[in-house]
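A lone chain, given as structure tokens: the form predicted on its own.
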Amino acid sequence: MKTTSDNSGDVRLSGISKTYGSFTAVHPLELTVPEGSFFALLGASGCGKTTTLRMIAGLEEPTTGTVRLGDQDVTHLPPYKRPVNTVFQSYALFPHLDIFENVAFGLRRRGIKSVKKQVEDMLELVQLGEQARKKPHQLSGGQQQRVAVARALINHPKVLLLDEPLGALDLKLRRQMQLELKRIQTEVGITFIHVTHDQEEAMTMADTVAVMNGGRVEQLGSPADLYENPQSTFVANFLGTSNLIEAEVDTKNGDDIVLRAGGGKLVLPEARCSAPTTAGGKVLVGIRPEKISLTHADDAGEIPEGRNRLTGKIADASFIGVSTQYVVDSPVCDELAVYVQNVERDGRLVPGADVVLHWSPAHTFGLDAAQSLLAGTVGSAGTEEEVAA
């Protein structure tokens, strides 16, 4: 991994945009991949993703602005004068060639003649040794992918492209080769930067995500930030599930503001909220699924003191193993989503039940009430199939 605080080998994406004809594909943005990263570009189909990594890898060539790989600039230099590989969805391996050969052929196409040492290593990498001699059709879906990794690392590329990797595997294998991948990366040290729709498999393999819509990078972070600190409703609504309460601005205590909803009043660290804060504006308060505990209403006395507090009725509960999932429609929002793990479950939890809602106000986050509720939500955004995919 990078051990010096140079830039040497980061990844810089300058005002770099994208139109065809009239439709932008991607809007002017700046990003920086740092050396030795593994970094996902996530979003729905049609949000510019894979049309941002063709230019990185030479298959497109930006409207504006530049790409630079280290000190090099390589915006106008053709994909196979760039110190990138690209592994795509389609493995696109040789049939009628062994793995042996197929992993070789990158050196074999530059004259390197000695080539058993780096191939054996390769292969031993990618965990596939033993399968050497056999050919494209006798391994499974992820022996395949490693193949087409092992391939493209071979030729010693400073960054490796993943253009949606995993999208044809099944998915007990998909969560495999997640791993599987955040293994190799880590053990060759070089930058990964992976194009996906998936938020789970963005979350398991990358340091850094950058959540994309509508051709505009929305939030970069990592993983654990984006997702406990979401900036819009379309980060908050398309990285997991969130619950979204309108509520209106009362009072300021402390760090704190006191917020009113419907006839009680919730609290919110001033720290974790991203809209305005004036008296009587307007936030949407955000609580995530699984902060939330859920009691009935019988014993609503054994709440804790401080805690945001609802009361609603459970309208929804599907059992699904590790927990149970509730939909709870209280006065302030219908059809409240809440996880609550299989631990000790309440008998009294079913469908009709009164009950109380609530969680710690460090859970809580704030957002501008301007914003579209459905954001990122399924069937809201990334209608259009994505540009030059």
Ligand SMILES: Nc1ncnc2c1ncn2[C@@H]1O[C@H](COP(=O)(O)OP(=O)(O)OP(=O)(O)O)[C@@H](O)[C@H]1O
Given for the second form:
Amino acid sequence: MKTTSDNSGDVRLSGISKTYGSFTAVHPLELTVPEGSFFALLGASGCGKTTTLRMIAGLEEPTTGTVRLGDQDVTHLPPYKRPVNTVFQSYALFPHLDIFENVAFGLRRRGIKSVKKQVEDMLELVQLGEQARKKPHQLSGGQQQRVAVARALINHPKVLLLDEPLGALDLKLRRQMQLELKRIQTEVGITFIHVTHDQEEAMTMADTVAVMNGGRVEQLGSPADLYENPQSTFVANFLGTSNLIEAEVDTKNGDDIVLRAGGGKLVLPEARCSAPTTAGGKVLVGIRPEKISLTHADDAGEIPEGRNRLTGKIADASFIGVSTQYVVDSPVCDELAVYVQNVERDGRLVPGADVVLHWSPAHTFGLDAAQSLLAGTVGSAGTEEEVAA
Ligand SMILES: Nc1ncnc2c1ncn2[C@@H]1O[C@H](COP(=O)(O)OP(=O)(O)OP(=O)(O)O)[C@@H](O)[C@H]1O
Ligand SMILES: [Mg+2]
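Could you output the structure for the form predicted together with the named molecule, given that the previous block was the form predicted on its own?
The complete assembly is shown below, putting the previous chain first.
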């Protein structure tokens, strides 16, 4: 069931910003969301996600800039005149109406008499055909959320805005609903803009993720691109875990940069470095925990040539079944995280053991050392302060 046939569903935000008094919630933003895509706005609490979404919906007037839907400038249209519908975290169904009538509501309000076929199709889409005559309180949280989605989709919006729609659900149901929403989006083919502070949720569902920080989009890309090629410490730390090691540019060698870290050398492909690379300059060398191998110091001779390597001592090991997560202290960097898949466990890799961490230079990324190492980590200074600064 395709609700749009023309190509006029792109959402284009040009220079939109929002200030409240002297406080800037959203800095001028350039963003295009292609028609038919599943787009996620991801960021910590207070970074401006809801404000951005409300400006698209028409619930908030931008301080500057324009909102376009395809060729139409909708900046000054009231919400009900925009081909946009919103699903909120508190999906507030009408408690006295049954599920059928909740979904039919938008059609009845527009004076449409024969709603049966459309409502039944919509209930089938969200797999609630059997529940049509129940009241909202007789449904589970996930079922109620699907009713809210059906109630929005029946108005045939070009764009569906979802503001933390799964926030009230427990983890297992959340995971289930993420797949369910993705299936519904694929089936109806309209643009979904999904707001979440859960990086795993954004990665699972979206084609494109915009990572927001302090009222700005810090980086935009596919989940894999953001994960593999973070351009800032905030993105490197906010999406998964990154080890960031301070190093100094030594020389260039073909397409690689050779860096000094402690007494040793680390190699980084120049194309994967977003920092200036003048000799003597500082770079943060990034490596994801699952890309690192651990070898007991006694077997260091067996490590193949050409790998980046650091020596260290295991400080902590947590066995979690599928893998073991190690914390390793190295002379160049404390508390390096290393995830080792549970294939053949080396019984010598216990706290106190001397080890060598090694990885392929190709998996290394480089970041500008002028940034905070801790940006985007859990418990780092909140983004609100950065907005106010
Ligand atoms: N009406 C308002 N007046 C003043 N400040 C506001 C107003 N609405 C939002 N803000 C501020 O703007 C910033 C962005 O708010 P917004 O609701 O967009 O954040 P968010 O990213 O959706 O956060 P959360 O994940 O907590 O929902 C916050 O610091 C918030 O306090
Ligand atoms: Mg919000």
